[in-house]
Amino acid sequence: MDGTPAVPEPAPAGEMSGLPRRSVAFIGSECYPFVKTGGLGDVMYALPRALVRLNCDVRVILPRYACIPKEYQDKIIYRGEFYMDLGRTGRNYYVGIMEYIQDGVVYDFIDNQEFFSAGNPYISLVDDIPKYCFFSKAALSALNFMGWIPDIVHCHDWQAALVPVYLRTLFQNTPVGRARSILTIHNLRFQGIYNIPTIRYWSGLPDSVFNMGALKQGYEDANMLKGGLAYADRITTVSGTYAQEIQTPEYGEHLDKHLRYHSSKLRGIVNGIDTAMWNPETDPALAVNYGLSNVLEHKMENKLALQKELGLEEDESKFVIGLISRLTNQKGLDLVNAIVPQVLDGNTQIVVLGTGDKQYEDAFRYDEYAFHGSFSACIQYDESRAHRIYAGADALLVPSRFEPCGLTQLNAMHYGTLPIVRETGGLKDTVEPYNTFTGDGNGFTFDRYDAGLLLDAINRAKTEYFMNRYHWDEVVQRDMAKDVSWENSARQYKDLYLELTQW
């Protein structure tokens, strides 16, 4: 029945088996496998997967950049192409439109050599800016070309912010402007601004919308991603906490006031993980693959494995602790720089994996030298030794200074390995912390940014491990037993999108 979720569990409040289907365009920069430089790319590879599996139907639009495998490359097929007037330039614009197919998701890329042909996604402003412009306008007219006319518009940080002001103003008398439009922030640092001559140039939106309601920021700069949350039906982002924290001004990035003012559209859902790529049960990276019946024994397989792999001193009995993270100030390294020698005290080992700012990088390279055999700094990006660090390590560190939602600790419980956060956005609300009276909790956490508070923490945690084995056990099968795939998450989106479209 054309209704009938795909998946065979009761359905939550609201959800009725005989709801319509709804059509959702996903737009954005960056999607797994095809590119990705953050969790961004993993969002938009796991949600439409999920939607679909709730009787959604779903087409993620990206560009079509030089840097995307050849394996995937060699299978899109070319499904039509048009030209297209572009701001101000007073030019016609080739656009492609390439599709590939997997698990019932469509992506469609939009093809042109000039805006796409550079190696990375993302160059700088002055670059980008032009080229999102493009990609905001060819993207919805791709969809009235194809004639594929969604009910909602799903758009994904700044890159796209700027297809829900052309839905209300180029596009508004278009099949396309009868879509409702949602916005989604991943990260709020980054925004999209340049002078408002450049974006008026390249995005030939209307003198209308550059005001202080909309797209103009301070005296003469716009902002896309604040033009987008204005425009936009709903505002969503990653996690509850962080969207009360984007309201503040310690977190909202200038914003705070804006989002403020339309706080009655924002909303906060909580990222997912990928459980069928996330399984420790399956995952082929892993030197012995285990699930909750087994966790105990095979864990300790798969310590030794990576302290073998690593160059640490091979002992079972040792604490090793996993920070897995994007080497930036974002991220609350300062503080781990700061504790390093007093977490090292012959029963702990630290691995770091990661690539960033050059203070961090060779910070930790020191301390693998000054630590040899208890401290490991790999600098790379590497996704399979990501699986055997949280395969591997008892506990995985995420102090960070904000994080919208955080997919290194729903990993990290996932693979039995118990996180230890700072009380900051989706972290708040993803780890609770451990009580030692009621043996309630998941985890670890601290509050204030302080590095003797991460380290009352990690001795929290040790204590926990070194002196009550037992408990440690518990929270361990308790977090691997936890749902954080994305079934829990597509359906608040989904519920989202009926709000949306009550017709």
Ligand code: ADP
Given for the second form:
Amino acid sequence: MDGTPAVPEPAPAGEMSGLPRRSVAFIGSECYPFVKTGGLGDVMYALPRALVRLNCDVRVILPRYACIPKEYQDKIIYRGEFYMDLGRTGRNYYVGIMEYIQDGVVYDFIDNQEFFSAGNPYISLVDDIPKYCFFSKAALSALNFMGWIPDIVHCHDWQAALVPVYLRTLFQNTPVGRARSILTIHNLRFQGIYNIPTIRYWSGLPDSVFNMGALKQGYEDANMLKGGLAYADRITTVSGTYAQEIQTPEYGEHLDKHLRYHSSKLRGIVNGIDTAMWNPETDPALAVNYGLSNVLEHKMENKLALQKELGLEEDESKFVIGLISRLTNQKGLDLVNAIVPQVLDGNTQIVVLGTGDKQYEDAFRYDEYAFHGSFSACIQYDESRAHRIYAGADALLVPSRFEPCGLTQLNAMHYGTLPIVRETGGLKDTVEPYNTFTGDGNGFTFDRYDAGLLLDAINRAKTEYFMNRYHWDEVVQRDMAKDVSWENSARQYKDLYLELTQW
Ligand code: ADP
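Show the form predicted in complex with the ligand, please, the one above being the form predicted alone.
Below: every chain and molecule of the assembly, starting with the one above.
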């Protein structure tokens, strides 16, 4: 091993006193700011930082993809290397360990150019299955190699789902075999399914795990996530409602029966947002910064700046609806497409920011052409524009078909923008429906996946906005004051770690 030992900087003593210490290895395929394609990247960034403040010693283990920006590639330092056999390939593979420490969290990057040299983390299953078999095994081997044996191995999504299986088979009688394991489902749709011979070849797992109770699925397939769920000591997902939904055929993605069987170890813990990164008072992307005390006046200025930036009619009295999303079948975009003409009544504008399936990109481009000045389609990935839409819009749409947690509604509320959401998964757990009689609630909701019900929710929002502005403004302030930070959720993860390691 090279260099000085990487000891995490201790968190301020005051916050830690009396809290039991636990060590946790996070293992997953993406983490902001190194590589992010969705909510998983946000969680892998923010949750370890929140856990450090709760007296956890956290290492995040990631692939060293070639697409990690140069500014970070230049900062990571070499920690060591070894060779590891892999599956039935008959070969020994190079495993390099590169390290970076920030805010008390240690990041260990697993280096191997054969597997991680592509421009994107995910390519196709043909490439990704061998890549993540290698990564899962290399992550556990690296812990043994470094002599850093965590109390908990916390794995994320299918890419790290073989870790709990390895832990109880090939690694059971090695030092890391004493760790307990947690597998978190961020999105059940993606599972890592391929034929048994291929997964057996790359993983080198014993035949005993390729049975219907673990990896085997159907007649000839192996499902990496299914195996991880069977072997993990605990399973979590990112909201309580999604934890229930995935046990039903409608949301279970063919694993509902398996999840019902393992329901005693399944629990939902809702995500938070990093309130240092998402802070309208200091956000450098905004035209004007604002806080709870001056949101009402400064939101208008941000709205006007947004309208100008996007070529919309500049008029602060218009009701501006934002939508920031991957443009895929999951996100309820068919409902949005069906009602655009009815929503654009002359007093309303819509702003879409997203990339994804061509059918949705084209449909939104058409709307921009057809409703010039009232509809803006930004078909791009742009972090800073996303921040300006959260600040400048009055409402944010999240009409998802399913939504494990969802972060955009949390960002929106934190910026005083009212969410209009379908009551599913984490949307249901984080947005309390507005009640016209009591004035309680955080946003506007609808239940069935139906365009008419979405239109009705938007119209209820408009009625409050145009006819009852005093009440609307009260909700804006309530949403900004709502605690959407990680603190509470990180505490629940810490409790889970303690529950698994009672000594
Ligand atoms: P998912 O993980 O399913 O994509 P989430 O709501 O959990 O959805 O997380 C989406 C995250 O990605 C949010 O932080 C959102 O602001 C961001 N995001 C999505 N699309 C874009 C885009 N086109 N430009 C900038 N940020 C985006």
